[in-house]
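Starting off, we have a lone chain in the form predicted alone, written out as structure tokens.
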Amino acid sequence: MGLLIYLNGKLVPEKEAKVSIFDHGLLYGDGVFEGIRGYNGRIWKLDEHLSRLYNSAKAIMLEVPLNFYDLKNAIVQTVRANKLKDSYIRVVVTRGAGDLGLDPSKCRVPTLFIIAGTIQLYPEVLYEKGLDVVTVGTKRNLTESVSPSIKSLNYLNNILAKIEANNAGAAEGLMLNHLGYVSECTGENIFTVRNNSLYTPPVYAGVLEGVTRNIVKEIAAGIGLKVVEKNMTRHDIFTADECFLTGTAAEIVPVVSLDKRIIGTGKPGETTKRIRKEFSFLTREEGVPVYE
């Protein structure tokens, strides 16, 4: 038995959920959306990704069909529908059908569907040994040209540094900005520790906002650490003690090497392993019931 999946207004088996051909999300990749993990029975910061997916479809001109509350509500009925205690929850609004035009006045009626399913982005081993990355040739978009800060459907910048990464037998790939600072990895926001100072990227280097970046922020205030928004250079995390990743899918994944350069003692960090343990707290301690 399949998923049971939210299209506009309806919950459908997962074979039945179909969208149009002219749907502008798939033919110009139109549209906007959000991640989302549930744990232990309960949706982690659901207000700050529906936030986050809000300003998203305002940045293009994008109506989302149902308002926040009806939103939250579609997204707690269709993880419940299909049963989960843990998920990871994909919500997707494109443009709507239209023409094969650019245009897209031509769509008449966005498109909303919500997936609850589960997600298992790296196996366990590497959060415990950490990532091997690689810096990529594919610079992150210019924030003047299509913003990183809009979680777009529209994500072959990424896919381009994901499949360079690919190649080079690399779980990750960092990619630079127009500048040649750090920006982000292909799906995560990158920390570094050194001297009881957590350093990351500002948004304006060319960074999605991430809610688990601000999360980890806040952990890490915390528990002591001093936290600094900084552009940062390659030089930067060759000579970090520490090193992680963050993202919904991925929570949060140590990092051991970049560039064949092991970062501190090549082993996932005291502070990653605190700041993880502090987050794995909060998820199950948190967030909206789905069974009441």
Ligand code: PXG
Contents of the next structure:
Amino acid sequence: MGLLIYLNGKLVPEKEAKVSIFDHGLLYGDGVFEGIRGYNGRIWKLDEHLSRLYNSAKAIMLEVPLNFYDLKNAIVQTVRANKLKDSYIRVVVTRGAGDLGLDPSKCRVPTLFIIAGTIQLYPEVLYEKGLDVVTVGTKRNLTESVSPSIKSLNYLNNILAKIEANNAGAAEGLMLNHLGYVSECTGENIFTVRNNSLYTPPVYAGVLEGVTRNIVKEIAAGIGLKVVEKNMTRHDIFTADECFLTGTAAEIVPVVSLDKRIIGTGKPGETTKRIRKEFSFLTREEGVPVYE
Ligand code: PXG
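Could I see the form predicted together with the ligand next, after the form predicted alone?
Up next: the whole complex, starting with the chain shown before.
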């Protein structure tokens, strides 16, 4: 049995959920998206994800066909229609169908679809053992070219980095910005732990302002850890006590080496484990209810 997909105002079986081959989301990667999680019959940080979606759309001058309230409702309805307790939700807005030229002004109606399914990004064993990460040659997009703050359908920057990580046999790739400072991994933000403080690159280093990143900052404050946003080099990661990545799909995943340099003890650290525990507690308690 397939999923029910929300497509332009209707719930349709996945086999019937089709978009035009002239859709500029497909032809040019012209569109925006969000990846959202549902836990325990609730949708986690829905408002935060939707704010980012509207901001991404604004930056590319794309009008989301539904207002905030109606879009929120459509997402809840889609999760409910698929009877999901734990879910991974993909919300996609594209420029819509146009002609073969790239001019977005010729695309009159944006396409909106919502997929509510499930995901497991990494096998469980990687959360226990930690990831080996390599630095990739592909630099993170320049802020004044395609801003990393826009969660656009144009993910080739990150996909090229992921290909390099795959080729090196590593679970993730660390991307530097054009100045050589650490930005983020291909679909996750990065943190280090050192002397009871957390460090993460600032948004201006070319990172997506992750929803999970922001929650980790709150968790850290709640357990008495200082959070410092500053430019970081690979050296800062080699010599950290602990390192972890954050993202909606990955949640919080420990990193135990970078470019074969063992980080800390080479095992997931105590602070990382503590934050993972707090995070998993919050995700089970909070969120927009789907079934009430
Ligand atoms: N950086 C980038 C470049 C991302 O795409 C994050 C950080 C983490 O942000 P959140 O808000 O999720 O904490 C993301 C989001 C995947 C996948 O399958 C990952 C994302 C999006 C879509 C797919 O790995 N990550």
